[in-house]
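One chain comes next, on its own, written as structure tokens: the form predicted alone.
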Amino acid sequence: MTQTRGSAIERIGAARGDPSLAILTGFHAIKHAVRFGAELRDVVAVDPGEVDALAAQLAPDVADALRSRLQRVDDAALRELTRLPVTGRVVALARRPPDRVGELAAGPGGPDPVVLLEEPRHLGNVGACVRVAAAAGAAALATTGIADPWHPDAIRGAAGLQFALPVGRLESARQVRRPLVAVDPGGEPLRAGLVPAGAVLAFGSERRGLSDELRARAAVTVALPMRPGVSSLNLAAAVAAVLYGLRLSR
């Protein structure tokens, strides 16, 4: 462990504009990233001993990888860098894996579904969707629109699980060549056998839902059965319900 405020902080700050790098804030995001093969470049912490103890207690499988990279930084520098309260007061810089989302959306793929978020608005919701997609064994998660699933806020919301499955952006749903399934309140109630294996499951934005164009392109439209009077679910809750419903039906 070294005592420094210089180059590591500068590299992490500059990485906000670099699409090949990811900024990981908080211990759990770093833990998951390392666990799923992330290549760490820098790790800075206010108290490296605190981070080392957390790793020993909660994630001994990644402790050595963190310990070898940890550098000490003062609290003011870390807060200026992240602009967020940081769990465990630790931030890391990692190289992103190659973007395979376009290839997976266009190819035949395997039996697991791909999640497509059409123009989501909130980075925290995008991160939460990545987290549940990783947990439920989705093949990939893609977004359209301006919300970057690799933005530091989305990585924080996903607890670093962007490294557990292919994650990226598509220019539009026209890139999808797998069976396209729209998740929309006007669809048929979700049931076993309704969704083809390896489908792309499309979820609309938090405010507007799915576009007319995407609904028109969908081979199947499904809905989550809900109690009368309940009009919608949070985006991540809807993704979770559909993915686990499909998983249990298999």
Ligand SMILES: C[S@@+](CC[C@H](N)C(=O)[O-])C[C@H]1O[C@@H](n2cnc3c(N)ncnc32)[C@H](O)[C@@H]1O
Second form
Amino acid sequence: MTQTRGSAIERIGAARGDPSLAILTGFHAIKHAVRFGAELRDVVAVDPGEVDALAAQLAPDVADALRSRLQRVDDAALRELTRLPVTGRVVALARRPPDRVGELAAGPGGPDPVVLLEEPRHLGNVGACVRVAAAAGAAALATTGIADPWHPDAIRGAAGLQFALPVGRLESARQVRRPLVAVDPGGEPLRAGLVPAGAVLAFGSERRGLSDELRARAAVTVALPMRPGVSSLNLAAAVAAVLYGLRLSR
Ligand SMILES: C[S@@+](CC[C@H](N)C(=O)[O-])C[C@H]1O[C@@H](n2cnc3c(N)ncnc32)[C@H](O)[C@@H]1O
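For comparison with the form predicted alone, kindly provide the form predicted together with the ligand.
Up next: the whole complex, starting with the chain shown before.
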């Protein structure tokens, strides 16, 4: 570990908005990223000893990779970088893997579903969707619209699990060539057999739900039954319920 300032912080600061790089804030995001193959370029922490101890205790499999890159920075520099309160005490920079979701959505693929988020708005929600897609074994997660699923806030929300499955952006749902399933409160109650293997499961935006165009393109529309009076579930809760419903019914 070296006492340092300057260059690593500058590289991380300059990486905002660079589509080839990922900024990872917090220990768990960095841990997952390394565990799923990310090559770290820089790791900066207010207290490298604290990060080293956490790694030894919670994730010995990634401890060496972290230790070899850890650099000390002062609290103010880190806070300015992350624009976070005193939480985010460790930040790393890694290269993003190439975006393969267009190719995956267009190909026949395997039996695992692909999650498609149509124009999601909240980066925390996008991150929560990535996290559950990784945990439930989805083949990939794609988004349309402006929200970047690799934005630092989405990476934090996903605890770095963008590295565990292909995650990226589609220009449009028209690129999808697999069976397209709309997930919408107005659909048929979800049951085993309704969703074909290898389907793309499309979820709508938080405010507006699915577009008319996407609904019209879907082979089937499925719903999670709800108690009368409840209009919808949170986006990430709906993704979790559908993925685990399918997984447990297999
Ligand atoms: C917060 S909801 C959108 C609510 C929106 N006002 C609407 O009318 O659809 C975000 C997305 O989660 C999914 N969702 C939420 N509750 C659902 C349910 N009960 N059944 C199926 N999908 C649901 C849908 O894909 C929906 O577009």
